[in-house]
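Have a look below at one chain only, the form predicted on its own, in structure tokens format.
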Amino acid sequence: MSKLKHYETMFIVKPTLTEEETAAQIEAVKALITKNGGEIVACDDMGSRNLAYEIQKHKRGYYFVVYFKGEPTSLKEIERNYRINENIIRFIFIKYENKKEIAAWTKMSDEAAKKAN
């Protein structure tokens, strides 16, 4: 059994969905992560933002950061519903390894934590 990493994945949805859309396609990747048997720690919602570019035609996209904790083994299969999810047009994971890039995460996610309170 190996230990748990520490990561962060940012996903952008599709700014066409509706409010409730969107809710539903953020719970289903926290609820792909837990099922992949990832630890969430803390999630940043960040709302519609313009996109640096435009991706898919679109020039606005939902903003959505999960802080968890998992198997380095389950990130190819939420990277695999990722990209094949039609509503999800980007996405990044960010691994943090050393004792520096962690207490960065820590801090990130507990100030994550502290706004959606």
Given for the second form:
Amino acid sequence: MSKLKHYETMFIVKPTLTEEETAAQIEAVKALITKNGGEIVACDDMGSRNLAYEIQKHKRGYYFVVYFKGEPTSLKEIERNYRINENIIRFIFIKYENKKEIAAWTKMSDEAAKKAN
Amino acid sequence: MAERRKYGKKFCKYTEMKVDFIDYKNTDLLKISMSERGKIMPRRLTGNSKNSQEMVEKAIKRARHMALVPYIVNTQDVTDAAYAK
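Return the structure block for the form predicted in complex with the partner chain; the form predicted on its own was the one displayed.
Let us now look at the entire complex, which starts with that chain.
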């Protein structure tokens, strides 16, 4: 069995979309992660907030965080899809590797799961 | 004669708060180590420990990329608060 690693991804969806469209965007990303062998542990909906600086002439953005376990090779495919998608203006992947970081990751994902319920 | 110390002993705020991992989403933690203009404050001014300084540095850079924290605050154009949510 291949080893799954702990990751976190955050992305910003365009503020011009309607609520349903943003929800659809988020679902699409989640589906993409699971399709590539990822295992979603928790999601954090940070909602629409002001950007610290303008990105593509947008002053606001809809933030969403996904904590997941996945294979390192799948990230490339997810990243490719992020870049194609015009509705996502920024994204980041963070890998949690050593013991301390993984402890922080489990703590954060637990909190996110608690918040969602 | 040696120069007298004018300030109290510096201490690392993160060690004091017992933070063992600094998350880039937690902007309140990051602001401690940032100047008003959005720069990362040096260790010699804040008194951060080497370990926590390395962590905030990384976290601030990630937060800047995700537009949670500004790269620079333009003082000539202050129409709204720089760190508004």
